[in-house]
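One chain is shown next in structure tokens, namely the form predicted alone.
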Amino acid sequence: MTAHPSIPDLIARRKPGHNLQADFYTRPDIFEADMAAIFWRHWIYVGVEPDVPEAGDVFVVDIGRASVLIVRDDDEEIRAFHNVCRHRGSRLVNEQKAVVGNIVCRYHAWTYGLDGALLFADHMGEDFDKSCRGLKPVHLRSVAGLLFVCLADDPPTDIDAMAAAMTPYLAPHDLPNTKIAKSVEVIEHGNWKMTMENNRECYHCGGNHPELNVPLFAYGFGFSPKTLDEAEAAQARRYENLVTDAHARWEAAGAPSREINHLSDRVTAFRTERLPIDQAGESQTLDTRVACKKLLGRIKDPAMGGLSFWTQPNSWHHFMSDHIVTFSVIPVAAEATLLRTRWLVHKDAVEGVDYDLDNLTRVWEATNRQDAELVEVAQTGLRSPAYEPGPYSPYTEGMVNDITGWYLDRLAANLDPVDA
């Protein structure tokens, strides 16, 4: 039997400006190693302030073998804890939602309080020292009510810079004070990878997204300026106009708007821009109107466009005048990756009042339907004798490069050198 090569020598091999070789996206030995020097070394996008709206909820979020506990205090603040009993290692809490007064292990009934100190551990004998056997801490920050969490002793850092940065994009809705009015888990049958680098294009979109193609501009997402007629070409500098002076006008009512790319220089990596929706301006929804009529935080205007928020390695956000829209992703096995979607609105509209329910969802919820299926496809045809890595386009996809040379970065960074 022929032994695969090493990943560093897959690494060494990749030609730049080319999709990654077919043992990246299948082998399971790969999928561990990602596990190890990527989801559980960097800051990876697990929820939202409002998954634990009261004190005493608790969130729970699995990312591999590891579980975490994501739990508000009764001091409102939100800690994460593994999910782990310090006794002997039963899991803690088994439902993904829950509401508690303490943790209490359902084996031995050992209990912890919310900070995650051990308050209860019968029949341990005078010796026991129950300070030394609180729930181990996992590193979570909230960026503007989003949250992040690291299983790493010693996070990166650079978190901050991130944070510094967009904050002020960020806080004009006011996440904190949304409610999640739907949430959808979805299943791709592809490498957590394809699912990224599905997302980070949208060269794909004209064919497959009938519903996402209302409210966004096709020029957004990049084109081949030597392809277009002179009627294309005018729509294009009209759009590249109406960006330049959205810009200016948000900006002037405090919604920061340019662009800022951080997709590939950093371990924290990130990017953002506020990009105009397509005829009424207002919402990512079909008619492109707000699905919802109580307005985000301090926005005045429904006309807000859309904010984009994209982190490596796991997440993409969309923030709109009415609404929110958060998409984390999990890798499962090697070839399935959960896709969990989250809807915010503001914490006091009313279902059937303010907003109707499918309205708001419909264009997202059709959007993960079309990519599950293109996800699948193409995680099929990787594993034929014939596939070899193609060329990115260089006009749309360069987001798709970026993810594709961060990965391969960090990963030749943390490799163990048992996959070394």
Second form
Amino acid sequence: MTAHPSIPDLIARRKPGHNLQADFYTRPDIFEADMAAIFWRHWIYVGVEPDVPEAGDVFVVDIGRASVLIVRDDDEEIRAFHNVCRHRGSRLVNEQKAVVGNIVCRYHAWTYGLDGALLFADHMGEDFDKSCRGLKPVHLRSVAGLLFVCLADDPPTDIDAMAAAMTPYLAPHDLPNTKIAKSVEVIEHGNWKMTMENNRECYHCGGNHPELNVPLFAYGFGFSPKTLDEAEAAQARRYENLVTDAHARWEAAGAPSREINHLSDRVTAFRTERLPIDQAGESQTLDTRVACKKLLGRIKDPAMGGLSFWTQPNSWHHFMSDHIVTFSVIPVAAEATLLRTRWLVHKDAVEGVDYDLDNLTRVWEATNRQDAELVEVAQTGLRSPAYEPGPYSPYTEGMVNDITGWYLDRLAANLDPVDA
Amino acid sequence: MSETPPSAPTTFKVQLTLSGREIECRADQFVLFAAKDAGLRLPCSCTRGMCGTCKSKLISGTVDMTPDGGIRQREIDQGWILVCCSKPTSDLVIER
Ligand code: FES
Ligand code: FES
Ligand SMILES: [Fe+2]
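Can you switch from the form predicted alone and show the form predicted together with its partner chain instead?
Then the entire complex follows, led off by the chain already shown.
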């Protein structure tokens, strides 16, 4: 067996401002390290409150070998537990979604309340103490309806700072009072970092996303000012004025819009900004108009642009006046990644009356398809012995640089002594 | 459960479709135990309405059920019952 460079060696040898070495995208041992150091020790975005709309609803999310139960109890509290029986370890809920009275292990019927307490265990004898056999809790935070879990015993505390900063931005869209109009899962044939890096730039948008390019202003994602011709430069100036005007208008209407960027200087790292949408300016649809007639929360103006919210290591979201699109990325293997996309509309909106599902989902269904292809061709190319990390564009790939930098820092900080 | 009440007890017929059996169940008796008396061992565990192991579809008839967290109102609305804590109030047809 050829000796691979160690992870600390790879981290030390990484050229700043360049793509990561191929090992980071292909090696099973680095995948394991990513799970342990990144996905089991940071706040991971897994879903939304409407995944468990009623008491007794259960939603299961697997993060590598760890399986997490998200349940809504009768007191309307949402809680998370490890999906592992305290008897002989059986997985408790095997469907992705279920409705339960109590949580019951099918193996020997140990029965847990939705607060995790062990209520019943037959044939365990007089001395058996149920009170110390409750389900193991998992830390869970709802940030204005977006659910984050952390598998670490001591989760990063700066989730509080993110929640405080983001709640005013997200609250006008009232996510807790939406419903999931559609949820799709795509397995992308690439490492999870490939999926995330691809999300963090729109360098590739012009040539690859005909649908998304309709509502999206390319200028919102950076460009090289020197190489613009005069018409393009005028467009870029027009866009800048548009952003300034729009921010003033939206903020006056009670919707915070200005950029907050903590993608590289926080453990629980994030960025947000409300960005204008082209043409009618309403929604990320093919005609740039709202896809759903019932607007979210207390929003009156359909042209609220799109509030984008990015988190490290695994999510991005777009909040519009009429719907929300939200993306959760979960690594499956070194070269396979699950992307779960949900489209949310007002909970009282009726399909076929208030919205047409195809129209609602068309832009991002197409974009996801195109992105999955890009991830796969990038992953395939990087396996070649000829691959060497190339430079990021200083104008369009700043957020790629942020996520790879954040990743290496967090990996180094959380490596097990064995790996280090 | 087996002592005979002083007055003649009301008894209902319970048809168990998957077992292909018809049994008798007194009005004061849980269906699960009537089945047991008739030699039928239906899936069960806690026998007190907590675990949901005995959850069965009630095809027809009505019961008096006293569950303890093992079933949701939504499930009851869809016709599910826990046979360990359900007494018949009419003849029953149960998918079990
Ligand atoms: S393993 Fe769960 S009850 Fe035995
Ligand atoms: S046997 Fe447990 S609910 Fe009936
Ligand atoms: Fe893309």
